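A single chain comes next, written as structure tokens; it is the form predicted on its own.
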Amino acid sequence: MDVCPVKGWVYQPVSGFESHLLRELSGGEAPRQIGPFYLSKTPPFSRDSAAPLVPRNVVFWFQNCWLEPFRAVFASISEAASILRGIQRNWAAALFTQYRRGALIAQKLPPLPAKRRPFPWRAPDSPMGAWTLLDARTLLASPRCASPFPNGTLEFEEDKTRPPSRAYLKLWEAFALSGAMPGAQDRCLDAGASPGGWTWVLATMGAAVVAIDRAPIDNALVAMPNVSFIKHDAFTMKPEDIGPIDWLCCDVICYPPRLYDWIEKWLASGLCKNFICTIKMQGEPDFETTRRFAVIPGSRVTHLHHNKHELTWIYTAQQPPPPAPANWTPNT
């Protein structure tokens, strides 16, 4: 058995926008392609000048990054299981090659959940690896990843009947990821709202949502005691129209600077506690605004498994830092 660590970090790059990510991490070194995933030694966080001991993600386009990789030479098929499992639980495969011997590898791993995840529902935080195959005998893996969901991916039991619209699966991707939910008590303000996909999230959460937007949403949802419409444009209301809100979650189809002047007059009032932002590229996107999002202090910027040409923004006063690896540095 041999088993040696590898520099850098492994991205799972967002398929389809493969060419975002390359540009993110051509700052440096070229990364190395292996298989469909890309080995960079651009590190995924860098400080937060506002909290040194605390990681800001400064790469954005990929579905997963493994932070400590490590390449493994095995003997048997038993030898391979035996390395994975002698350092944590939870693996999951991303297999490119070596489909029959990887699957015989999983089968001697502990089990991974394959049901769809109720909502609500957290991510947990017991770390989840990555693990593939390079040929018959290595492996390539990371006990820790960025993200907390097998190779980033998050499916729910879909409601396929109530919500207006599928939008609905990514504010529920947020909260899980964000570990901080809205509940009965709080006051949410749903910009952009039609036709309603995150009011009614909002909605049967218990929460009292302001929903506005120049287009109706649901009848159905206007319909609730807990939900109030305004039609107007929600980017020319200033935060002291709205007063005092808990959540403001945006899915506004706009240009990223004119999402972000919105939020700054929002963080600037203190009116708000917590908010979820989809960032949406409107043809080539836009680094430059999205590291304006990353270096707000206890942001995070991702790509959500639901997201499409799109980024999400999440600052919650709860919410944890994105998990980086133990030995990190901003210069390794």
Ligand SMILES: C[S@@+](CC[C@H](N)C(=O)[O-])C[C@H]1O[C@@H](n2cnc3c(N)ncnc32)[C@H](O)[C@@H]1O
Second form
Amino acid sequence: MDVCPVKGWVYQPVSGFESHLLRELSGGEAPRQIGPFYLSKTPPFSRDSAAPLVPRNVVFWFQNCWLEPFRAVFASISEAASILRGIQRNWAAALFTQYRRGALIAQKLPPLPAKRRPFPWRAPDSPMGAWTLLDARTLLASPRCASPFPNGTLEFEEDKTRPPSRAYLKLWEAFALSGAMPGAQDRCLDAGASPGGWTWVLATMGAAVVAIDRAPIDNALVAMPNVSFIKHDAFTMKPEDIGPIDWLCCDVICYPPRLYDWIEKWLASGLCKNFICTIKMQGEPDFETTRRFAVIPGSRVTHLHHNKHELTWIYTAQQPPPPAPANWTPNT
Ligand SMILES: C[S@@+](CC[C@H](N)C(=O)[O-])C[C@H]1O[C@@H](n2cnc3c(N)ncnc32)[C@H](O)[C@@H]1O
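Show the same protein again, this time as the form predicted in complex with this ligand rather than the form predicted on its own.
Now the full complex is given, and it begins with the chain already shown.
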């Protein structure tokens, strides 16, 4: 058996947005394409001079990033599986070639839950690895990845009748990822609420919800005793107009700088503890505003599995740092 670390990080791009990732990785040496993945010397995190132990994410347009990649040459299917099993339990296959051989290796690994997740659900603390085959005898794998979900994907048991839009899946995923979520004692603001998927999530969790939109919200939500709807431009509402809130959730379609300016006011006001905001790209991705969000201490910007041409900024009072391994050091 021949195992050796790979210098750099393996990025699994978001399907359809590969060019965004390549632009983010274009600063130094060109990334090497490996099947659908990119091996790059650009780390997904950088050190913040004010808090050098806290890695801060600086690459955003990926589905998953392999943080400790290694290559291993193996002689048999059993040996490949035992290399992986000998490191840890959870391994997600990300095959792009050698499918039959890969399936045989996967059969010898502990199974990952195949079922859709019920909500509420939070990612377990145990690390989620990823592996692929480069050829019939070579594994490329990483025991630590940026996403706690297999290959960065999370599928829920959907509610196909009650929520008025499928946008609710984004909010569920953001809560599952952050590990924090509102409860019955919390007051939430949902900006850009209509037709009401996010308001439905918050209200069914028992929170008091102030929903704001210029368009009407679903009638069934207006009828809920813990939902109040304001038909208004969210960005002309000042934090003081709303008062103290535990969660600000915003899914407004707007240019990212408009959202940033409004969020800055909320942060300055000290009136909100937790934020989940969609940064929606209008045409070209706005890398500059994305970075401005990402440097807000204690927060992260990520591409959720349920995001489309958008990213999600998450800032929670008990925000865990981005998922770098404990012994993380830049390996450039
Ligand atoms: C993607 S939809 C939100 C979907 C919603 N989160 C859900 O779960 O159903 C975006 C919403 O932003 C609203 N919107 C756009 N500009 C706005 C503004 N300045 N103030 C309030 N709402 C706005 C639109 O009317 C639209 O309903």
